[in-house]
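There is one chain below, alone, in structure tokens, taken in the form predicted alone.
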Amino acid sequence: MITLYGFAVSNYYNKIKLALLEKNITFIEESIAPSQNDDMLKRSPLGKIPFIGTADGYLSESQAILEYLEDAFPENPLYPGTAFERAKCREFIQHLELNIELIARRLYKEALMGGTVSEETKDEVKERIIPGLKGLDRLTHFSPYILGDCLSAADVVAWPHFGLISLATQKIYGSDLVADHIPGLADYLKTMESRPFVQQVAKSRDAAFKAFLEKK
């Protein structure tokens, strides 16, 4: 049995939850916030979420978790069949998370959490994120999923990230930079949102985000 620790406001938590559901892996959820207490640090070295509990121990970092799930539960694979196709899937994920999401999250403090971000930071993020999105578009082949005709790990990662980045850029810049630079995004999101497990994750995310905002 897998235990998924974290909370549904996190796009990285939702990435793992969606993977668990799509792979039909039995799991339970335990709501927990990031923390620096000793118990948390024994399970997640930097006190971050998400992390999982397994029969063999705890595992943190969402991409390591995703690949562990693929290795440990090979049924319902999320990675393609050939070595090159699997590498292209990992290339897409790494590009999205390192060159786009990691940059965009500097906006979340103001866009999502009621704080403020300097104009300098906003300008720098925009300057860096647009080339990242253009690069991601070169890796994308909507037909109808991101890398072809089958759902893959790339989709499991992209869907939660796209939603948060789109929301943040709309609030900060008045324009959805993801949709602006990735043609075909709207149809892709409709395809993803027609999937029952995506709907399930989205429902939990929306409820968690509403509760989070009410506490602020």
Second form
Number of protein chains: 2
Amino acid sequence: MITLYGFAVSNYYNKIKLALLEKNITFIEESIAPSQNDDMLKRSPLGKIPFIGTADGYLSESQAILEYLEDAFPENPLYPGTAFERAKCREFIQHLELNIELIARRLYKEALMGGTVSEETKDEVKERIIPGLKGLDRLTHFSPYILGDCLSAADVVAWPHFGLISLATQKIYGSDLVADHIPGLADYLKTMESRPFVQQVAKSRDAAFKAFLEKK
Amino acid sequence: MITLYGFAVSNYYNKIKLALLEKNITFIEESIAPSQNDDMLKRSPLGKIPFIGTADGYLSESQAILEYLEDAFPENPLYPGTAFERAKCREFIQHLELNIELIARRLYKEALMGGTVSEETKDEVKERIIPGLKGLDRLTHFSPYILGDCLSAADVVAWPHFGLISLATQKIYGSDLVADHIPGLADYLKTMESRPFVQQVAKSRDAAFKAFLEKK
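Having displayed the form predicted alone, please output the structure of the form predicted together with a further copy of the same chain.
Shown next: the complete complex, the earlier chain at its head.
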């Protein structure tokens, strides 16, 4: 039995939750906030979420968790059938997370959390994520899923990240940079959001966001 | 046949080169600098190095490449024998790259390339990589390799990154933050540097650095 620790405001939490649901792995959720206490640091080296509990121990870092789920639960695979296709799927994920999401993340403090971000940071983020998004477009098929006619790990990762990056760039720049640079995004989101497990994750995410904003 | 594109100044290039050597995969190297020309962007979505050429096409993002090598060339495995051990190996790699190397990287402009970095950036990097290194220490065994008695992907990734982060923090802060926060580092480096393939990668790296600094 897997326990998923974290909360549904996090796009990385929602990535893992969607993977668990689409792979039909039994799991429970335990709500927990990032913290620096010793007990937390033993489970996740920076006290960050999400992390999971397994029969063998705890595991953090969302991409390591996604690979573990695929490795330990081979049914309902999220990676394609050949080594090169699997590699292209991982390339898409790495590119999206390293070259786009981790950059856009610097906006969240102002876009989502009521803080402020300097104009310099806003300019720098914009300058870096536009080439990132153009590069992502070169790796994307949308036929109708990112890598072809089946849902893959690329979709499970892209959907939660796209949602948050769209929201943040819309708030900060007055324009959704994901939609501006990824043609076909709207149809893709419709395809994804017709899936029951995606709807389930979206519903908990929206409720968690509402509760989060009310508490602030 | 694999072609490895890039140059030996890059720690990510050296990560892939060491993986190819330790797995005994036949490859050739083609020296190429990052660029934004169309031909390059088709092969690597941001025009970055390293990337590889395979019989099926090009592939970028070093961790996607490392996974591909393991997947397509299962002999001489770099990942351990169980799903959970493999997951802990990937967790180590993700933590090192996302929470330490990508942060420390902001120092390289001054530490290695003759540019300058603001005091604010230096303070921010230091503040973030120290908890990262303390977290890494919690994931590390050094018995004598990072995850136990065999070389694994964790070592193939850590050795090139540790070298560059040590060098950069020594130059910027006057103190090697990796050695300061990872007890056992010196003995570990001795173990790694007794391996012929590590020596081979170090030799090309040192020659590439020398040429790079002379050109500047």
